[in-house]
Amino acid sequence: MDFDLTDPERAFQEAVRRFGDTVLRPQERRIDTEGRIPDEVLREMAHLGLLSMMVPPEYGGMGASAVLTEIAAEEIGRGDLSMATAVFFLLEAGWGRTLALHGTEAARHEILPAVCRGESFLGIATTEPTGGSDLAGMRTESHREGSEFVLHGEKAFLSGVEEARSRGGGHLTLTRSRGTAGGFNFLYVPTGHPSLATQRFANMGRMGISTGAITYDHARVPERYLLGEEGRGFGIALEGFTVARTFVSAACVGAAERALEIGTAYLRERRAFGQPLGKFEGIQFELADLYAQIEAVKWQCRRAAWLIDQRFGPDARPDAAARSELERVVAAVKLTAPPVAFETIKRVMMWFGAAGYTREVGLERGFRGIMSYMVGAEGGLNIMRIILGRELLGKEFVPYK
């Protein structure tokens, strides 16, 4: 692995990042108190190919590698502390490369196009109210009726409910299959269903997207919105969840090398006790070892997204040791990323003491929207502890059936 960028790399990330600092952070009180991204930066996130970046031209998308996804999630995670734009972003980038992956062709040629041209939106429904990270144990179901698939069911804690609904587009959907096949179907659901009900949650951070839950009655969609086959869809769900977690690390990083930016040059302006804040010892211990954290998890997930592109392109054929190898690094860094942009967040507030509290300082934002990756976005810490356990020890001390 080559850890320096290429020309076209480096000057990718030169143009999300003037994206970020021109675009939306004079946008993330707006983002944060309006709840909704507004259109101009959709607009703009269409105009730079970040919408649903690795989707083949072919579908609208510009083909891109999970290392420059990666890049682009690092930048959006610096732009917009709120971590509402990080998640839109990373919703579009993993769930359209799976849709790009395994749909099928005529449900690629209707839905991609408009995504990537942010008129669409594109999310992921797998969490029930009454399980979230056990899968396995969901009640929501589907059956084959000729060439229809039949939903019954309710999915909730699901981002870009209200935004599906309105924009236009759908959501990745697990099922169990009732069908003579069982299993698993993952299917594509247009939230503007006739038999669909969506209702939205009050979040604590994260209000530039919406957060909420989604009835199924009787729900009918078409055979050409299953991915994979039926019945086998468990398998493509993990492999999405992989990336997504990737690109949500990805975004962590940024968000954590923003604040620390914004906390550094506090230490070097403000002056307590007749001299710099950034003179006392026990803050440069704090600064040191935060930095230290941030490099460590931003090169851990960096190298995720090279696995994912030498394992997991287009063509590849992954074996068992690739996959575990490939589950090990990305739960390693989703166990990480969070925790260590969270602590970042929180220790920088508190060297501006009272002020760190305050909406105008704006380090709180981030303070909320990471919180949502440390319960359970994405999977939760303890769930990525779980993972790693099962992968380093073997699937017979898996704690659970």
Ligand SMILES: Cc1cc2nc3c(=O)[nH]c(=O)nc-3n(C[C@H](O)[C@H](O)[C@H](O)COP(=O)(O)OP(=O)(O)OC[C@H]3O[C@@H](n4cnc5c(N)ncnc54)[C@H](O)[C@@H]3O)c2cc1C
The other form holds:
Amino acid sequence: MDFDLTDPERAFQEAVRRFGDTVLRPQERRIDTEGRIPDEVLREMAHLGLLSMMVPPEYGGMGASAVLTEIAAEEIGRGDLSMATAVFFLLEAGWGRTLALHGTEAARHEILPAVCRGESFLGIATTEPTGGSDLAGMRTESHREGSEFVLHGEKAFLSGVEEARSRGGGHLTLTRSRGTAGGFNFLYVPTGHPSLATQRFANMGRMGISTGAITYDHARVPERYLLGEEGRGFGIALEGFTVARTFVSAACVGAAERALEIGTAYLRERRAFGQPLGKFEGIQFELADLYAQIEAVKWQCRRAAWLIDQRFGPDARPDAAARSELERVVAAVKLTAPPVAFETIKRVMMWFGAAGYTREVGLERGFRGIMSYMVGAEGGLNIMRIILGRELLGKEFVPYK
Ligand SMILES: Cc1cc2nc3c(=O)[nH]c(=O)nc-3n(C[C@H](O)[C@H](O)[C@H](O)COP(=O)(O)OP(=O)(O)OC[C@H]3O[C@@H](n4cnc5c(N)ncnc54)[C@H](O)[C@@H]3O)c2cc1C
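Same protein, different condition: the form predicted on its own was shown, now please give the form predicted together with the ligand.
Complete assembly follows, chain above in first position.
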């Protein structure tokens, strides 16, 4: 067992941290107030190979491991506390990997190179206005007509709808199959498609990336946009979520680490009752607890990424035990990382007193951004508990059909 990064991994981590320090941090406020990630940020990310980095080189990516991607997610979460850049990064990383593994050869060549160059956006569409947690209860349908699939229905709360519309790109869209085989079809749907109507929601945080709805009015996409086999898309989407949740958690770890660094510096310098704040045990103990929690979740997260590399690589044939282990580990980390980051940011804001409540200090951007992962993005906390209950007790204990 070796917890050390290799030399190339360390060099890569340093390069992404430099990007975070010199490119992201100076733009953090602008990303939040202008409601978009500036083109120069995305260009630099593409230059560093950070967009869809797990995609193999033949489709324009760097073929990175999950561990390296997890390291990058941490650094990007640290660089832009609002989570907007981290969301952009991890959607491309997680769902780019899914398309590279399960898409047709034609779709990979057509879609992925532009995503890796930052010229096109790739997102995920599963949630519907009637709910996102009960994935199998979705209503949006698709069926095959000749060499096309026809989609009808509505998806909501999707990250990147505006980006995919303005920059080009689309969403991997899970739909109930009306075909004889039943099941679910997982299809790439370009957002610029003429029979799609889109809407942007007014979010409270991570303002640099849009969230919106898409309505499909008998939208037709070519059969080359189907991932995996007809009617068999559900499992592919679930595996994609497991991978994406690992990177979400890593971004939360990075944000928590940065918030704690900001807080630690403040505890050294800010004085009350004639002493630095850091001298008060009541505050020191909070610092110690937060550090211990971040450290635990950081390594839990790294292990999840390592498991993805070990058991879910391109040539792997993971058995049920391997799938169950990864589901457990990732559900546990996604259950833990957002609340740890949220609590860290909240505590540090309180150490700052009134200043913590201002936009100047900027911690509120993290507070609003991390909240997206508390309420539901990439699966709500209770859904992680349901996964853990199922994996620890057995499927017969799942209280739903
Ligand atoms: C900023 C943001 C970005 C998002 N981006 C995307 C995206 O790109 N693509 C996409 O498809 N979706 C996206 N989502 C939606 C996200 O996946 C859903 O919010 C999530 O799946 C929960 O669905 P819901 O919001 O409809 O809540 P519901 O399913 O209605 O659940 C409401 C609450 O009840 C809890 N709950 C549900 N069932 C149970 C149960 N059985 N037991 C106990 N508690 C339960 C949930 O955890 C949640 O807290 C995004 C959400 C946000 C906030």
